[in-house]
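The chain below stands alone and is given as structure tokens, in the form predicted on its own.
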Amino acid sequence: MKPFSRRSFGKKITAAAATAASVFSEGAVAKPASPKRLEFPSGFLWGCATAAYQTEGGVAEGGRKPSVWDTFSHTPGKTNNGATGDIADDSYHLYKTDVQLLKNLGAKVYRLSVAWPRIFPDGTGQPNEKGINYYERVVDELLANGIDPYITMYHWDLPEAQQDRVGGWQSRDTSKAFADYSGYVAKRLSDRVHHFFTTNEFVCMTDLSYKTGQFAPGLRLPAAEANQVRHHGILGHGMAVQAIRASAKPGTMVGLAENATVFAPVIEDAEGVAAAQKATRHGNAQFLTAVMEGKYLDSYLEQEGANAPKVEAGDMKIIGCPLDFVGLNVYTPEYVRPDDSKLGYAVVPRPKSFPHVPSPWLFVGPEVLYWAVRNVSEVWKPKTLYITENGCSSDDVLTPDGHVYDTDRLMYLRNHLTHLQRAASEGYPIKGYFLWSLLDNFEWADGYTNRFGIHYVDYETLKRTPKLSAEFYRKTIAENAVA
């Protein structure tokens, strides 16, 4: 190589710089490309979700009588700081305000629940006209603002009278009463509401309520009785599906909203995916698997032994009624790996350092949305899926200038939606997403300590303030892409 002199080297550098300047001035080199937008399919439905007891208040108005949650929350020591849903967000009176929050987001769908004790205050008997009229007004307000209501029949507010009379979900009578109530609501609202969810989260309405005592009515039943409660819960779902179809206008769609345990493979290879899907069937055997397959797995019955639920003739056919859609409430994953055990998988424990939000049960693993959709789609092949809840709690603080900078929630949502977009782009039948939640609200036994809303609620004044996450969600909806 011929050596450079300092002078010749300087001439070459000057020439190169001049050439580069010429190239840029002529526009030969493009500006850096904008990041590729993670778009969702055309017509994808964006919305929010809430539940009656968590938001409505008005517990003694319009003919409503107590639910098990009224009794439970007024029992000392059952909820954080003795919190109750007596007022909550007062959506019973402020529903028009909340509809405008949805409209400002650009939401096209809203998932809300009907309070059973507003419709049949005693669980059964004569319906309460004031109660159904209230929900007619809410539905009309939503429709007038271009928002399609998706209604959940049961989000845990069992009429206290039904609990007192027959032991609630300990009795098949409650399964039948639930079906009668669901059929009545569908008959009255299906001229305007086209999608109904039967139940919300079987494990919460059965295990947490009748086995561990964490939720209303706060019972701690032995295993055999708790398993029978589980059976009556999914039987009630199946009976409600039949009642809604028998009572509703033609074309009405019916499904459920279930927080199935989501199993994600630690390593995404063929063996890991197979292990996650084996875990999906067995790990949800008592609830979603039984509903989707119309049977209890032999492995579940063997596992429960003498404590297995007693099944009457025809029960499993009712439980397994085909659904128009499946709703999934998705928050946190379990990780699995393949192994040579009888089940073919092993759950991988989390280290203490695993990230989580203020709610101690909510570990952050954004791929959970992808695997929730993929596993359910590949194992059971439903026609349509919705994410009916997804979100997180945060230590939200309203600043003196009136803002809530919930960057942690924004991060949670952005990452989770990125994985949901992957599922949509791969062709799985995911049609919509309902963020939990529109508002901060009564978070069950946690009371008002954990805020899940994208609108901050001052529980003294009931003023609603959009958080930073609301702006993120508004832009995501407007662009139909992860903002």
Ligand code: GBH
The other form holds:
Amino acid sequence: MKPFSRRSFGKKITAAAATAASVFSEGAVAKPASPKRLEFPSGFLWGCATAAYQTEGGVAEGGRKPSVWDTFSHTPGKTNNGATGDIADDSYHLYKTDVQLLKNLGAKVYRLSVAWPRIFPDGTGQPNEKGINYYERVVDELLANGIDPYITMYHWDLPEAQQDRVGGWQSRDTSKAFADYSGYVAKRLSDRVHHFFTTNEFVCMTDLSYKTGQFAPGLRLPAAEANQVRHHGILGHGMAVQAIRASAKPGTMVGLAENATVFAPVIEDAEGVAAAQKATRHGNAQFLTAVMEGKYLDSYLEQEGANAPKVEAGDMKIIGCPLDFVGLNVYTPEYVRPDDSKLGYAVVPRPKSFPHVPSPWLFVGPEVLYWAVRNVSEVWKPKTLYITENGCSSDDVLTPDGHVYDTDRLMYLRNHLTHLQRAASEGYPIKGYFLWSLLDNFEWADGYTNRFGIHYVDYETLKRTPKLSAEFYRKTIAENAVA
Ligand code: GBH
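Having gone through the form predicted on its own, I am curious about the other one (the form predicted in complex with the ligand); can you provide its structure?
Below: every chain and molecule of the assembly, starting with the one above.
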């Protein structure tokens, strides 16, 4: 081909520009089309999540007695700046304000937890009528605003009396006490509440609380005892499922909210997917695998050896009783690849430079939401899945004119929801998403430093201000598509 002369090239450019211009309407810049939306299945349930001790405050009101978290947070050195949940967001008094925040978002569902020490202040024994009345008021307020409550029975606020009497989850008595409490709550609320989660995050209520000690009651037990605590945790879940079913109105749905470790394949080919599935089973053997399969994997028992939990006859059947749904709290991925070890996979270590949000454990890998849904769906085939938590902390700043520009959280949410949409569009049974969290709250050992809310809370005035991410979420809910 002959090279263009400078003159003919110039002519061609002019002609091309003329053609291009004529495609558009009269003499102007084209109006940009709005981006094609990534849509969710119709009827997808959008909501937010919180937990009692993180938001309620009112710790000495309505007959509530202390939980292990009251004791722990009041022990010097256990939480950042000595923060406690004494007031938190004061949702005990401001719950109607919180319901309006949900309504403004267009949320269809709300996941909240019931505080065991409000219902049975001593762990067992006589129920406290004022305690259950509080949740009746909250539930009625939600329903009056068209929001369906999803209730977690246990988000770590074990009655201190139960810890003192039998060592908390060190004893099977606590599994039983938890089931009794759960059955009672279901009996009282299941005329209005149709979905219950038993426990929230086994690893936190067992290992972090009884083995590594960052969470209440802050114990550091040796491996065998810690494994027994794990067993009592999952046993408590199973017993609670049965107790809820025995005392709730027909049609009540029961599941759990679990932060299973999510394994994402480095390469998304058949071998990578198979490695992620093997990792999903073995990497969660002590908790979700035992619950979904009603047994401890041989690989787990072998790994723990003499420290393996002591199991009584009938325990595994209770632990493995079928669930109506599985809830997954999803924050951060582990990356895996196939290898020829006995387990058939290897976890790939993270480089120091791997991005994370202000919470140092929260590494950002948005595909985690896709693999959470896909791995659990393919390995255990649950009927229904919910994402019961997902979100991130940010160094939020309230500007003098009342704005919080949390573009980092918005980026986190948009990318995670893109991957959730990918899972939904491939037909996995994901039915809803609960963003963590509705509002900034008591972030456990981190106190009030790491904010996870899409509403900013001024802890002096308790005023709530929607962040930019709340606007993003409202739009996403309205369009049922990633905004
Ligand atoms: C969830 O846990 C909780 O359900 C919720 O209450 C919490 O507010 C939210 O996430 C945000 O953190 O002390 O360095 O060992 C998420 C899983 C597991 C994350 C324990 C923090 C402790 C890190 N969590 N982990 S460390």
